Amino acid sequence: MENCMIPTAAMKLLPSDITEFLETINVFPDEIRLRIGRPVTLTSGSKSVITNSRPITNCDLETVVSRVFRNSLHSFSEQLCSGYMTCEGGLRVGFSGTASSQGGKVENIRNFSSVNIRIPREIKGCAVPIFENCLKTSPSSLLMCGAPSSGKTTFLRDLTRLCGSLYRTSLIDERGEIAASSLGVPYNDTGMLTDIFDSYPRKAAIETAVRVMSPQIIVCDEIGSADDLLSLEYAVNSGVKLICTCHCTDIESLYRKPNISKLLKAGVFEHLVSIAEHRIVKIVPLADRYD
């Protein structure tokens, strides 16, 4: 039987017997979760499948973490303290454990207790309805909302490809999940006209993109902070359109998020898109909503 469509890059992070076990399971997971003392859990959309693997040990987690950080945790101290690392193929590996902190800032993590390997999916064509509805004739600003693991980033990845085939597009890829670049070369198709700001701090990337790349569209994943508000307003005031995502269960609740609400009330976005269970729920033109 073929393996469960888990990328080779993800399998290489796991202990060999766990890899062999997963090769026997016919599942198409979005996440592989390893928790100490418990079997492997596979997540697909909002559903979790508890497998009948052996319980995960402390040694298993140390093996995965060591491979994620290329046997050199001290070389990636910033990523370690942030709680995640982006690996080959755009894999995002998150982990939890016992933190050492000072002044509210994490300085180290030890005694790892959980690891979550998040698998990016490049599904070409999934965002065509959004592109046709909102962006086919001219650049336009839109905000996609959805719960965690709803598929927002998958749609954003394809929308970047579509926009980058027609418009000058700057992709702000802070965590390396969208383009999955390695040595400057994107693993995923982001479009011929897309410039990729890989692992930049968002504020610096947006300001640099506006100054030196003259983008028609800037793409950002998971906005919502006060710094985002200032940076995105700067881009809009420079004549750039925005395509962004935000964690939110539905469109109505966007207005209860203070910083997002300010952007909406300022007329920054022309369309709202709701995503759930890896499908487009609705596309709302804001002009129609408030006329």
Partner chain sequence: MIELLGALFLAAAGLYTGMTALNDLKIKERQLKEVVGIVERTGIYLSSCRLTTAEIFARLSHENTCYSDLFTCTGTEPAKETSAQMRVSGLAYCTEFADYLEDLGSTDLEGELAKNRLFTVEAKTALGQAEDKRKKYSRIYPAAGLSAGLTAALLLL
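Here, rigid core means the biggest group of C-alpha atoms that superpose within 1.5 Å across both forms. Here the structure is a predicted model, which means the values were calculated and not measured. Positions refer to the first chain, counted from 1. Compared with the form predicted in complex with its partner chain:
- Core-superposed comparison between these two forms: CA of Asn237 displaced by less than 2 Å.
- A displacement of 2 angstroms or greater separates the C-alpha positions of Ile25 between these two forms, with the rigid core held in common.
Can I have the other form now, the form predicted in complex with its partner chain, not the form predicted alone?
No partner chains or extra molecules come along with it, only the chain itself.
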């Protein structure tokens, strides 16, 4: 395991023979994908590597899912229905299978067919240019946008660490991806002044944070729903600055997202940051844009 490029936390989830096989692979993956009847696939950046492992069986997937949910599906019903679970070490494990649904809402999942273990990357210092530009002198609100897997969460994690070293920061970690808390202890460095609201529903977390933690900055990942709109406006009206991310390929298309567009027009954000392929594409001060 010493030279293995896959974190131990991820290895612990896999069947032992697959673990032994992956130890021999010389790839530093972002994702480990298991699909029933097919060999293990590793994703690194935009490349997918199909390994020559044995085909994954139904039993393998059941083992992985059982370990992901700590042999306690009953304790994680919401996560089961939402299709992902955050595990030790900040791993985000997504899965697909056959859903039982009622009224358009997933009530249970059985016959798991695919599992995707996403390995988080904590890159300290990657968000320094954003921090220096927008937040060094005083708290300010900013929105980071980028396509899925562009690295938004990595930048947000580092920005939280930087803000949390200077300002009272409340991190709304709905999916447990940013702090990767286990038993209340964050696995990632989120800064000395950061309070973490782990796995809270976002609306409740923002309202609680404003009421009880008097934050200078609230950090949220992947905003965009109508509920977010109300709670974020509530936070801003309470004098709190926001650092958020949202899925969007570029800054222009942000204005085509109805809820985000409302927040932008209301002047909630002072800076927009565009992220692509794990790089900062541009930082736009919104005052300039309105001019």
